[in-house]
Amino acid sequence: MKAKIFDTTLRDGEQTPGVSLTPDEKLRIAIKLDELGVDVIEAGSAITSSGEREGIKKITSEGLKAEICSFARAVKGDIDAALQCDVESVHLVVPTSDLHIEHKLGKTRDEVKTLAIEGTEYAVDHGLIVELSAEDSTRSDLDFLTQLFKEGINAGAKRICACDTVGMLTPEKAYDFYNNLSKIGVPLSAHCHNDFGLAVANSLAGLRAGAGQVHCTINGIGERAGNASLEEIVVSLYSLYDVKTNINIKMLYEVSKMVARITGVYLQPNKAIVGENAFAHESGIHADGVIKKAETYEPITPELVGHRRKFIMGKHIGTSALKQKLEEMDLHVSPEKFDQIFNRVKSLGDMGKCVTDVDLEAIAEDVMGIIADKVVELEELTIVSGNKVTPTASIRLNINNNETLEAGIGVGPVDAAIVAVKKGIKDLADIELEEYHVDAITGGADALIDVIIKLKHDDNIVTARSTQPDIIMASVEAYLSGVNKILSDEEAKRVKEGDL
């Protein structure tokens, strides 16, 4: 059995709450989603709007291989409006429960029964593929819905559709209700809305009941909860039913991506397939077993998907994670440096963040310049800064064992910390801060901060570094570890000269 891909993304994708594509945007989707392999790209609503037209018009002259149809009603205005636009087929809708047909359009079920037969033939006449398509299917009269399917059919309709409109099937259901459509002898697409969670698994049972189709966006993305997603249809069609379609598999990651940069609808980190976590460990006891051999926690390797493969570094972090990491980063640490990663770390990972493997490779590299005799060491920092407030820091350092308290005001709480800490270090050596910099490593307001600074005495200029949540305190540590560079430097100086 090989399934068939129609990808409404462009289309019922678009309908989530926020979305609005540009005739260009929707080109980029459409034509990334001809390179994945999808089979039929319903590449919008012809009737919406001119923006709309100009956008199906740029699919329909790029020369895609996929089969370009356009959402079209049962009406004849819609069915123009997609002929402007040359597409090949139309996916023409019909409501076909009494709910839809008595309360939305007010008529009668032979009226219906007549605009899904007329709307057939006229598009048929004129060269289009149509795809007919019952809305609010799933509670209609099964018999009526036969009976429309096959009228519509002898009017020329060369594949039918069943939508779960709002989502109402279970996979019990769903395998019945599809496995009575099959048997009316065309290829049958399935639709299935996730207002239950349930459209992946409704659309599988789907397929496994006859149907030879199924709708499907990137990402899950459409109105309400969202369509069924292709990316968890196709890989459990691949890795579950051993059944195959058109897709390359390796590029749904890079897909997925795409299209929420470009909607700017983002994905939940726990997204089957395609999720930042969807192969993320943190746990110890995981992270080992997937280093040993990837299949005892993983059901499928993060390339075949184009993902990769991440461990989490937080509370949880074993060694064995973490040491793996180091020599992924070809970061080689004393065994004492180690154990200091390790404990930044796990004490990150208490205060509720995650440390991703930049973070990870700024720890260690902040923890590696970490030198072991400190001639200052920061005992208290006390900051007080406010709208209305001066910014005020008062310092407490140990400087070769004796302590010296200093104060310092400046323009923000980091610079009167810096203040004071040059207060406090003045009779030490004669060091200007040359240039100093910071970058939040993650994204949130709790990011960890990544300080960089250079300082200058005489005619050496030293670079250091700190990590920290923090970014008063990842400065203030950043300087002194400078500060310590500089007075073992010049120590070392004196020995050597034999001054000491």
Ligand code: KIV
Given for the second form:
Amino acid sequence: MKAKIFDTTLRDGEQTPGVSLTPDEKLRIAIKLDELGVDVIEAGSAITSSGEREGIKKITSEGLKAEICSFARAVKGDIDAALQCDVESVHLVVPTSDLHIEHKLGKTRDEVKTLAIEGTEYAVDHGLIVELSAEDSTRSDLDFLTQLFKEGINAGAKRICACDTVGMLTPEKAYDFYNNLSKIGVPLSAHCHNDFGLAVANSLAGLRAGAGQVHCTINGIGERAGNASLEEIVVSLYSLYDVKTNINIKMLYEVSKMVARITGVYLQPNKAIVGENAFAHESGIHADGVIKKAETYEPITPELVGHRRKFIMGKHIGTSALKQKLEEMDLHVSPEKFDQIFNRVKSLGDMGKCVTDVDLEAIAEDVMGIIADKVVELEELTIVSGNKVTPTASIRLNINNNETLEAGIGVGPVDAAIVAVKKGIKDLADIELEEYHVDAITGGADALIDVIIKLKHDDNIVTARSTQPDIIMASVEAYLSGVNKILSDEEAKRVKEGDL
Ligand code: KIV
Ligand code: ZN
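Take the protein just shown as the form predicted on its own and give its structure as the form predicted in complex with 3-methyl-2-oxobutanoic acid.
Up next: the whole complex, starting with the chain shown before.
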């Protein structure tokens, strides 16, 4: 058996509160979805706005493999708007529950049936494939729903779709519901919402019951609690049901991250398949098991979905994971030093801190006594900042026993200080600040500030940190510590080349 994937990230997914995509963003996502292998891309709802039509048109002009579809209500204006965008199909929607028919539309069942038939005929006459969809169908009268679908098919609809609009199904009910509709005998889609966290389970039950296609979104984004998540459905089908799709599973993590970045809807870390913790192991027992044989605590390999395994350095850490991590970092330590590092990680964990890679490197370097020589030292730093002055910094540095005095302005005091530092270290002024993280370790206005930075010079990337009560001092000290690391690496490289 093979299941078809109808992706509605760009329509139902875009209905996520706060998400609004530009035409170019829609195009970028559509190109990725096509590469991923989805069968249908619901590119939007053409009637919505001119920007929406521009986005859909860009997608249909791209010559993608997937069928490009527009959402349309069963009214002429919506179908005409879809036609203007050159889509291949319409997802033609009418509500079928009495609740929606009476309270939302103020119409009767017969009027809605007529709308569905006439809308289908109009779209088919204009060359569109019609997937006739019933909104709130899981709260509709089944006989009426079946009748409406049958008449829609007589009018030319090629596929039907039953929507669990407010996520009221359970997997058991979903099985019976979709099984009944599958008897109509045309391709059937399950469109499930996640109000009770059951969208994926219900979609899978729908597929088992005879639906051949599921509607889903990347990361499960969508109205309220969202839609069924594409990655969870596809990987469950592949790993648990042995059902194939056209999806290139290896791309799932990459596509998930791209959609999160563009929509600004970031994932909870424990999101199945694509969350940051989906393959992260903290407990010593788990990490040890995974190092010996990954299947002990991983149902699928992270590589299957293009993700990666992580061992978390916290208070539950075990020796195997720490050994592996230090080896990955190319840090070779004696058994005594290893114990010291292990205990430092544990005690930081007890203080409620999770040890990042940068932390671990700093702890290991400290324990091993690897501290870069201080070629550049801070002698004096003065900052002027406020609401009516340009943030200005003057800095006195001691570089190889020579003093240098420089000043800089910036968008804020930290920026001004870094500008002044860069002027002071002329030879290394082309250093790039790749990352800058600030964390308040303790609470209150007098919190200890932890600054972690990543600097790049030529091919060398170093990380450095400083923890101080003053954010500007912490930033400058972290920066200078990184500069000293780069100088020390470059000196070591010169010595090595001289040796050869
Ligand atoms: O969930 C739903 O009912 C829908 C329809 C409007 C197609 O998204
Ligand atoms: Zn929906």
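Whichever C-alpha set is largest while still superposing within 1.5 Å between the two forms counts as the rigid core. Residue numbers count along the first chain shown, from 1. The structure presented is a predicted model; accordingly, all values stated were derived computationally and were not measured.
Asks: Do you see a C-alpha shift of 2 Å or more at Thr60 between these two forms, with the core held fixed?
Replies: Comparing forms between these two forms, the Thr60 CA shifts below 2 Å.
Asks: For His457, decide whether the Cα shift between these two forms is 2 Å or greater, given a superposition on the rigid core.
Replies: It does shift by 2 Å or more.
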